[in-house]
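So this first bit is one chain, no partners, the form predicted on its own, shown in structure tokens.
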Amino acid sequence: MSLPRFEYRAPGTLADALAVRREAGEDALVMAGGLTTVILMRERLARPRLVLSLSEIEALRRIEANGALSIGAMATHAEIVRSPAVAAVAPLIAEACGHVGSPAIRNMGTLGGNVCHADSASDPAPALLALDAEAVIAGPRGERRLPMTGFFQGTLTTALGGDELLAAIRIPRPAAGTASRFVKYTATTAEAFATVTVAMTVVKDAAGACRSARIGLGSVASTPIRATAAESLLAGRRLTREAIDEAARAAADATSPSSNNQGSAGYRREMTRVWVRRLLEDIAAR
């Protein structure tokens, strides 16, 4: 199926892209890597007058680690996987990006495009939640930062205003003693959407007790979510079997999955409990 007719603009700077976004308003569709954009237009789910491509803005491709880690919105999943700066500060997001689709998709698709699509089955999103990441948002009134917990607003909906663009993702350096784990569990193929995705960071003290935990979940609610009740149950406790089982049950209780070809709602909820327990057990053992 061919694409509908549209105007194409690819500004070279973020300021110019914001000007085009403001000028076109709701008639514009912002394109990052282009994978989702082409599908939406091919299926006539979107018929924009103008496609605003960010592909020529080199500043949005930067990956830097000056204190915190900053990943430009146009950095591809493959670039993130290969980045020494990411490996040094937040290997969890590199691991998550390494599970996105196929090699071709990882070479084209961008982190910014992925999170702005706001699919609950996003592979990187749970890792960003577990890493306490922030969205760096550019708009006509300047730059603002928003925790990723507030970025995902609903099904395929984010907190971006109609005149704003995602510029980067900022990830703070982890505290000493932080362990991270990630799993994308799928009942079909590795390239399919996940049955459940679990990402977590756990900070342990010298005695082995949990100082804090963050658990991000994907594919089990209308948006990627944090299992905050489970996190609270772990704080200040040793990672005993009892504590882990309680947290895993709480994480499963936080979900509201739907049934699809990856499994029934009940199965996906149970797999959430199983994988949260397994990852916590692995952290406790090490």
Second form
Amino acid sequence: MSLPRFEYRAPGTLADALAVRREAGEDALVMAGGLTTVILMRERLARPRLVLSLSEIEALRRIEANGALSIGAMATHAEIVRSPAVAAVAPLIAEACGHVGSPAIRNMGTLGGNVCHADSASDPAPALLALDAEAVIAGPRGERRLPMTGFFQGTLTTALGGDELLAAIRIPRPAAGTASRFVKYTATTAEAFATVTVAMTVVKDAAGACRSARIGLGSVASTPIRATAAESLLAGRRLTREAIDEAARAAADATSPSSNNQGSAGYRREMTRVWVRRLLEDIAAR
Amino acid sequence: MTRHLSMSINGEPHEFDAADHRTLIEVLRDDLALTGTKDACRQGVCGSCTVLVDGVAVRSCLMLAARCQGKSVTTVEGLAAGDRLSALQQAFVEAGAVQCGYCTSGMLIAATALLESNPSPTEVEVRAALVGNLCRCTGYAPIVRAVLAASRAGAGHPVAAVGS
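Structure of the form predicted in complex with its partner chain, given the form predicted on its own:
Entire complex below, previous chain first.
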């Protein structure tokens, strides 16, 4: 089926895009890479009067590492995967973006579009949570920053206001010696949605104990989530078998998965425990 | 709203009017009669509509035509030099990599993009590059063999440039 009729606008600056967004309000659908948005329109789940494409705003494609890593909302997954700046500061996010869809999808899809869709099954979102990333949000009163934990508000819902646009994702430079791990566990093929996705960062002290940990989980709740109870259990402890098992159980307890063709709720909860344990064991062994 | 678009398609300049809501594949197939690009899942999953835009493989079913203003589009019709197949197309023929043919143009475009960026891929790299292109006939093995053979024969360049 062809798409419903709309007017296409692709301003060249963020300021012009904000003006279009303010003026069009609910009538506008913001398009980043144009994957989900086109499918939503084809399925008639969205019938906007106006499509506001961010594709011509060069500044939103920029990836920079001046202290913190800044990834423009319109940087594609493919650009993030091959970015030297991302590799230098936060290779975890490149690894996660490398799991999105297939090569042509990674060429089209953007990090900003991915997180604004706020799908619980987002591949990069758990990595962003594990990296303490912030959303850099542009609005009529200037820029504000919001931790990604507060950005994801509910099923397919973000904290973005109707007159705001996501400009970039900001990732602080991890402490020296931070170990990071990522797994997208799928029941079928690599292209499928995940049964569970686990991303984690662990800072170890000189004696090998865990100073702090961050665990991001995908596909096991209505939004991507942090396993904060598990993180607290690990802070200040040696990564013993007992500590790892306790944390893995706490991470599984933080989930509220639904049953679908990627696995039953019980299976997904159990796989959360298994993969958190395996990734922690892997970090402990290094 | 309808707008006037200009873009290069298979090396030829094209100008036409298209309504804002039309996708690249609709313009290619319905307006320009370039029916080599196949329309199947319309969700970006199957890969049969894959084309190159400014040398990058994309799904033409999800790409708005308006977004291709001023860009360079390559479809399967642009791979051969006249009657001479590209090394990759020739390898598909020789390896029996085509059965029903519906996935073939997308496979050729995805593999052309691979060989442009990585002229000597391993089998694992070939399979990773084609993960988003579904084939329900061949079982993939002859397609992978064809891409590897094309890589040895000089990648996606026209046979004329390689053989002579």
